[in-house]
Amino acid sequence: MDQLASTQLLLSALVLASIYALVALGLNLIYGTMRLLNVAHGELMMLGGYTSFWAFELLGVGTLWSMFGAIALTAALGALCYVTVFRYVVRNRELAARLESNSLLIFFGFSIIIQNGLSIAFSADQRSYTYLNGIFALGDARVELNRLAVLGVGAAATAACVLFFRFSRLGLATRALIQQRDAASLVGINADRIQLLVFCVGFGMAGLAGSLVSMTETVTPFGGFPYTISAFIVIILGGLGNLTGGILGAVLLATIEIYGVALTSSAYRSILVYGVFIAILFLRPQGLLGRKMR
């Protein structure tokens, strides 16, 4: 028991949130706005993370400034998807009437494309670096400075990006859009705008989070799988579309991992989250912060 009320446990899982955070509100603004099944998330988050490592091991840029790179990176993909592919697709009112289908297949494909491409220029081999790796005393707790920069950047990101679709006129145009479609069109919101917009942030907060994840974790072209899942299950327990909710089922999922794996053991990780986000599926389907349909 004083092992779970240590400050250690409650960093550990603070850390995981932040990336749990960023990576499934990129995910949840696609889904929200197009209703698109992005599974090629943690593949963009391999993306960022290879960026960062080759910046650090090539240029000696650090990943705070190459953070920067991975997000411009994969936001310019997130936009050249949607201006090739996508905006047909949901132009097309045949591919439109099976758009969650269809989406389903073509992320899959750009998930194996992604998967391959950097297996091929950069071998399936598994990549690290050493960086701001000094130990911080807090309290009982100590801490590598670099998963501290990943709290701190994490948290101030999805801050960023929540405060911005909640205050800004393209954020409440998002909303809109995500809330109510074909009420948002009647009323002027330009849909074609939104949607690019929000490929280029859901996109751009993938990359952002695999640039931190390459601070602390080896990077592999197959590596990206775990975190999709992961990012699935934060949004079915925070509410399809709810950002806000989002955040939330981030910080439950990592508290249950962190916390759950210190009472049991890391073999018991799979069946504590698959068996809460299944409780979540039957007890409050909509998601803890989700609306009821009529």
Contents of the next structure:
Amino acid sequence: MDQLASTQLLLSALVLASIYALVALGLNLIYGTMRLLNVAHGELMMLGGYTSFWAFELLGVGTLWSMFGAIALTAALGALCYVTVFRYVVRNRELAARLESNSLLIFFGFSIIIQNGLSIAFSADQRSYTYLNGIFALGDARVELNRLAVLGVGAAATAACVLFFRFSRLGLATRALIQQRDAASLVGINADRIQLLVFCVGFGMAGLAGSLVSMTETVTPFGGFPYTISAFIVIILGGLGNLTGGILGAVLLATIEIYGVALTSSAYRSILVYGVFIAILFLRPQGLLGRKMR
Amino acid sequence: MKTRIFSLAGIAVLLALCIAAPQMLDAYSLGVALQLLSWIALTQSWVTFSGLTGYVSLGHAVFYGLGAYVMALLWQSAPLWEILLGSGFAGALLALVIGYPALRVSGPYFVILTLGLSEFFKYIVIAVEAGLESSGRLIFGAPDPETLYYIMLLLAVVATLLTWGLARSRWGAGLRAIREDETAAETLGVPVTFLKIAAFVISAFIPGVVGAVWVLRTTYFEPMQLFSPTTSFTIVTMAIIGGSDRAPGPIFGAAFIVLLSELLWARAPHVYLVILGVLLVSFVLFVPKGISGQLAWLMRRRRA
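Having looked at the form predicted alone, could you now put up the form predicted together with its partner chain?
What follows is the entire complex, opening with the chain shown before.
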């Protein structure tokens, strides 16, 4: 039991939670405002990861700088995606009638394209680099600096986003759109502009998360899928479209994952995570914090 | 009337060709035909539930994998037909058990839940197999490809008839009503819960048997591969490209993708998958009713 109280485990859980929170945030924003299920979210992370990897390998630029490049790249992709495809999808009455499943399929197509495009461009090799790998001692726990960086940047970016959407004018408009789509348009909120913003921020946060993760994990073209799944579990735990709930969901999932594995064995990690997820949806179909549907 | 006779004659010729195929094809082509039939059966069974109700399931692989697992466990301990039926019932039983709680959620919750369930059972089977200290099961003395081909042909035909019959029936109308507006359907007296679970259970039987036949074909059971979410994704892609509202859809979709994969997979797998992704996106955007819907529309327009 002693090991459960260790700072080491607590730190691991916090690092994982900050990544999950960041990844889930982008997914949640896009789902919340537009009812689009972005199953290519993990692939966007890998794009961010590759950006940081190549920036480090070719230019010798550290991740704490190249992460801005990753954000810019994925945010630009988000804008492109919205302007070329999704602006049309939400306006087309036939497509918008089954928006959720249609968006899922479109994003699934994107994820296959990104995965295999990356494989063609960079091969399927696992890529990793060493950066900020100094050890930092915190009481009895030892933690690599890059993990602390993940924790710090991840938490700061998540907090900044949540605050932005809570207090700024644009953020309030976005939340108005999340809560009451038609009424928001009635009071003069420019839905098109907000949706473009949401795509940029949502994609950009995925790129940032990928860039951060690339410091501690390997990057491969097909490495995004588990993150997509975790992110979906997180936002369903916290209630779809509920940004603060997502943070709670991230902490919960990371805690279950880290402490569950410490108590049993890493072989049971997936069973545990999916089991909890299924149990929650079976018992509380609207998610832990979700409002009752209909 | 005339078109009716033409299409009946066409179906008869197609069926005759399918039955004669093993005599005309070499071993490799027979393998491709077997694959095509298995995808047709799988996609049809997906359409009987997800296509009609609009509840997009990303967990169809779990029934397929379970069927394969039952076959791998029971092979040579009972006659082939009994195990095949057992595999089908195993899939249907699983659907019955998870159906009630799973079908209480809808939309995105249901999509992710089905994927989660499928992955959950995959890791359970992996843990059980690891507990039994088995790493993959080999199957000895499997039936020859020709026998498997005829079983698969039967499955594809049954699955197609099921979709065709269901789509035209009162139940089918009820299922479509659920897709269009579940609350309205319920208000009008459609027994939505019963219909959803019934369709879910029926749609799980076929993939159970297909999985059992397929593991006899590969003669090797490995949970990572047989429960792979790629199977579910491929099924959905085929249904979308072919059209998911009528029986010819899955046949077109499966034929199109199997053909494409034959042309490209061996030479350039990544290029093949990129093309698949582009096709999926384009079909959702521009041909939402799929190949079969588009053909039907073209034919109506020519007649008018």
